[in-house]
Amino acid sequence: MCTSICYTSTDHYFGRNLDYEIDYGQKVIIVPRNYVFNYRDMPAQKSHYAFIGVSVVNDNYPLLCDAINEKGLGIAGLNFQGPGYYFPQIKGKKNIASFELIPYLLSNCESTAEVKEILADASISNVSFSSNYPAADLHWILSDKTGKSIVVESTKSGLHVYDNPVNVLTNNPEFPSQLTKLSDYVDVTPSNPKNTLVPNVDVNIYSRGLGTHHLPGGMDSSSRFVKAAFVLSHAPKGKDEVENVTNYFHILHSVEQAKGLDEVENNRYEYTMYTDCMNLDKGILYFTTYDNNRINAVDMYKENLDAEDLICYDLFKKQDINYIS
């Protein structure tokens, strides 16, 4: 399970939490615009947008959680299992397996509005990538420096790209039924509320807060997606981009996952593995990680986007305690 945002202030910022039980050693990478890529169902690809995102590295080919380009889009890929449906080759259409489609996207396409043309005639194919890495059921979020955020949906009634007004995707269920679960939360304000129950009465309003009293805070993707649109939509706006990174790792680690909270099998448990915020203006990555609280950074700028190789850097570290005394 896993929760990504979109967060708008003086730059547009992008990214997840990635909720798993399970380490495929995942790394910070960077893509470089003359790395080929040799797709499935598609002609190779031997220049394209340069990325940065974090990924698995197998037989080395990025297998992508979530990235973004040197233009300014981003997707990130989240769980969906149930709904989610790939289809067999179709004749006449622009067959993507779905571990391709991050890579694709991201080296063709500026924007969401290109995204949707691209999809016009698509479909997100069943095929592996190897036995290893059967095909993942994934929905996606993507967004661009306009501020604007879309969602793709691969089930059994075909492909669907939805406008996403709240800049939020966590799981199931489908997108629509996200957003329809919003009306249950209307009334829930950061503010004190309002006495409506008995008006002519002086209820001692006991506790601060009591305007989130019914927000809810599950583990699920339901609850964590209430609760990423509420927070995220009345975050603060920062002056400047350490305060923006800070106020984007404060509405993430609101819906994170602590370990021993969600047993998926006995016990076993999903944890929020890492937090990634990524700058669509300036290309610059930032991270934390269970084990490490501390916010590292890296800048896909300062390395050779011109080059053929993958670029690799170590996601997962140990705790960085700043002694003081």
Contents of the next structure:
4 protein chains.
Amino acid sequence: MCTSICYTSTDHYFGRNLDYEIDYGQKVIIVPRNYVFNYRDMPAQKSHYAFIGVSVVNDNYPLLCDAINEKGLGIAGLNFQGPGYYFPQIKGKKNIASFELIPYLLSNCESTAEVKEILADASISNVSFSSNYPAADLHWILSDKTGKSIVVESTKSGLHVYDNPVNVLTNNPEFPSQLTKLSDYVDVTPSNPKNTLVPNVDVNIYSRGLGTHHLPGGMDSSSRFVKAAFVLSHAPKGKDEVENVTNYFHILHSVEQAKGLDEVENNRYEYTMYTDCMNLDKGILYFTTYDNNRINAVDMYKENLDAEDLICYDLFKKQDINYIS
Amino acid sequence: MCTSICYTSTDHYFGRNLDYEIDYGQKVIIVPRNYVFNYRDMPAQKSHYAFIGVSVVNDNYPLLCDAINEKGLGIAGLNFQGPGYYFPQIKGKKNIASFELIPYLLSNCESTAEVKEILADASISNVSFSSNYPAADLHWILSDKTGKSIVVESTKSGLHVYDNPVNVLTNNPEFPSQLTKLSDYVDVTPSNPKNTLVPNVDVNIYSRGLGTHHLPGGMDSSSRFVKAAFVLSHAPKGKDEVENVTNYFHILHSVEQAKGLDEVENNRYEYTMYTDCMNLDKGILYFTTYDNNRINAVDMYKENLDAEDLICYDLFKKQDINYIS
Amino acid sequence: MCTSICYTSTDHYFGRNLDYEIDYGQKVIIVPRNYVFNYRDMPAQKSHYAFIGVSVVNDNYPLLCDAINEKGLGIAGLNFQGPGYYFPQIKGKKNIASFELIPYLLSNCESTAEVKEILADASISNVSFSSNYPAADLHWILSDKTGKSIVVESTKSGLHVYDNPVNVLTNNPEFPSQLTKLSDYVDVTPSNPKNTLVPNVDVNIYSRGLGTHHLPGGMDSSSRFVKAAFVLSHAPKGKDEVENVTNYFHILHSVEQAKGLDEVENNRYEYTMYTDCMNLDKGILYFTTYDNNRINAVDMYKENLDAEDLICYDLFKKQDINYIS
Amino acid sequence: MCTSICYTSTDHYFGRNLDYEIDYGQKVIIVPRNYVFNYRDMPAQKSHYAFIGVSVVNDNYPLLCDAINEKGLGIAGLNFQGPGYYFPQIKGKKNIASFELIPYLLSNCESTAEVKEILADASISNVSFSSNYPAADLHWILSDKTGKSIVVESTKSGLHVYDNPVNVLTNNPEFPSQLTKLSDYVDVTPSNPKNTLVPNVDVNIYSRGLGTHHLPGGMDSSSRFVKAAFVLSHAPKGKDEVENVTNYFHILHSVEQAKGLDEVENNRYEYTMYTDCMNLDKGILYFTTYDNNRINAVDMYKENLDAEDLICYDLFKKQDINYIS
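Let me have the form predicted together with another copy of the chain next, following on from the form predicted on its own.
Every component of the complex follows; first up is the chain already shown.
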């Protein structure tokens, strides 16, 4: 499935691991201010904030996985199959199709506070983009320049917006249960553990790092949630952009899914297809992919953000090895 | 501490994560065939197999962390403080100082089988390289083109050579205990788990990957040993060199230590300083470092292997980002 | 806190561990059919089903911990501090004070199906028994002669009635989250585990019972829930009453809290004060206490169930050792 | 398999859970001072210390599971299949057959210090009691009135005597590895855990006892070793004999194996057949069995200890329920 974080140093860095078994040909895209959005149940929007992110592009429409806008609001959609539920269009509500949620919020909001307002009378509708693209069950993490995050979940009991104090999201179960899970690992520590098991016995602490022994290392969403929360919470702050970006990728790579570990059907394995890192303050998107360890970067401000057409870059590239000799 | 693996696809790939808190200025080095080794308790050696690896270089002497020779034998030394013990020089034994073990074996052996023979009458002596470089407590993993590995440990009970069926080594406790530890996690699986807990109850398998939920995710040597063994064992085989190298780095990066997680003393943290991958068949050393995600490569056969002087390349480099726009 | 189960063999056995740090002087009591209940917001009830259980008795009123009635319905109240929430009296609802819930349901219901009906228009009100006995935050497990159980929880979002397919209840978090937790341990098995960790390696299964290695053994409510569900699910059926009762006590004693393990405040420890086992079919209550391993038994049908006054027996007794020589 | 402890309060209490799937008809027996022992490779012994314990009796010979002598030395033999190894008789050594070890040491030693001396030139020989009773692979825990314990293991590398600082023994792997395992759980605590996972986040500690969440609860020997060590280490001291005996049984019952949880072959399950508790100071043996929760007691000083014949009492009894009404 996926893991998303918001890491704060001098700037704020938002993004995710996309874990899946099928490559949908995602691209890095920039949606400039005058690209027109025709919504299913809301008026068309001819101008809006520009944004940059990772997206499938179909019929010139951006089916976004994750993106940030020029105001520093970031959103990522993560698999939420099971608890996730979308509603038929409801009269009197702002009906946002699930695939419209990212572009709609990035087009119109500067912050998670504005998102909360705009979602107060909204419902996520079960309208598909097309019969080829049925609505995927998702929930969303949103972060902004305050360094704080929220989670949006649409379940049978309605649309929920939760504050997210750990700045991490993975997948199931529902977000409050994920938070509760942290309690089971609350004593994990970077420090050497104290002996409270058998206090009067001299226990041989045979390894460094034993304070982290109970940290889960699985591919499942709970394991990734707990581990990413720990790694993010203890990550150092870099002294410049490159060091921050470096730290960020180490956090997400610590919950990366290598190939072969998560069999979703016979001989088909989910793995971390890409990892991106978007600087909410500077509008730069950095990424690595499974097949290319080198960090690539796209700066949205290097493009004409007043354009009308989507701007696309290849995401999936060959391993770019530097042969020294 | 460290993690070392040997990954077999069409070729064989050997190397390690070096986890530590101090940068000793390691370099990638090539030791050509005619570099002279003066041993402490054995005759000097004027010519030998060439090798490539990562090393601290002091007084023009290679204090090797890990290396492979032109015959496809690889060795890595990993921290073994606690159980590790070196002996005073013993008459009638081949006394190899701990810092000499890697160059001596790579100079003289083609395979782990030859290493076993050569160590049959050997003892690891407690002679230091210099007062500035006291003998570090280490144990060693060795692999060759058969794709099989052995572990060499010198403890108070003597010099032990163990077959290593999992092709992984981390640190403490002694190797047989590490192998035993695998039993506690033996049911971890890439597949969806079956419900044997409460067989007549319909349990909601809420996440993909729950078959790996009990995999440990800590920084300690046991956690890394179990996780690396699982990831290595289930890693796919690549169809070419680049894909194999890619797979290899994902295996070792899955047990990478990010900064901030393993506090070895007040505000000082161990982390994965570099990861290398040496093709035992082709003599190419690939590496990434904490500060540079891009893979770099050095091919020993591009140099004059009949030379007499060490050939060095920088290991620690700046993050090499590809700015697309 | 507490653990409650319903074990089915030829008969059905219901009861609990009461884990706490304060002895409230609980008694085994029989509430005969003509003992008068004066409810706070409902009409008084002069006759009803008889029941037997464990109770604090205050001012001749039974503040029941757990009990079963002559129709084979059983209820136990378990600590639910945190999520638990009681409401002010609501017009148009049947307002049942939390301390009235057990007597009211046992007085009037034959089965959990009837309980569901009766609770459809009910609310648990926050009325205390007295200023000395503030309303404890509880949730309830109910079982009947079908061998099936339900859970009743009153939280801020209202009154919830859940089917309980595992026939176990402990404490926090809310019941659906406890059920979800089972997924994390779903592969625990009484059988020898198969090696899926490193499939081509001959792993030494060094101990019997390794299929249960990941079973949690803590005092916390999640650990007890998972372990009790496993032990109950795999418990054999006895061939007679004594063997069934014996099996039952082994199930609950497997999650017993010994003294010294669960420090609730400085030097004050929660422990399993008593364990009871009520035969839903025969109206017999068996019990052990921390201080007395011997099983004691009270048969409600040995008393006059048409009486008007509570019938009490001592619960907490001295260790009753059989000195053979 | 089995778990053995030595619990110290005002007196010292030694004994074990015997976990197995076959009832060999064990009895409580007293071996009086003048019962003659004919050893296989040592001179016969006509008088010795008296002892009391649990034993299979075959041909009037006590095949002891565990026992204590009148001097306060206790020994229990626990399954050690795998690492356990007995030797052919060795010239110049005191060759003690494995089934002779308990009677020989109890006949001749007052303390574990004396045991260490007597074993200095001993070897455990692979002589069977009879073809019907092949030598079981065992290791032994011994405790005395100092409250300290040792472990005796005979493996291929020879006879080992280890100090046992935790006063617990289960089964495999070898004792030093079991001790090392404690490190993985060293931070388990009866107290509420502190949040070091995500230090700046307010984590909801949803349950009491979360400091023990990582305690293992399996039937395997590692789980029982760690849990028993924790429970024993934190057990309170009683104020009199009955309270001490009560505490003792709660410690061992916390690692009891209920039926159905440990399948040793198809539909055959190991379980805790009996639990005994021997007061090293007073010579009283207390016991419970799977089928009888009531504690029974035999005081060796109530018998004529100068007799020549074994004195036997039934161990396996029916459930002894106290029917109050």
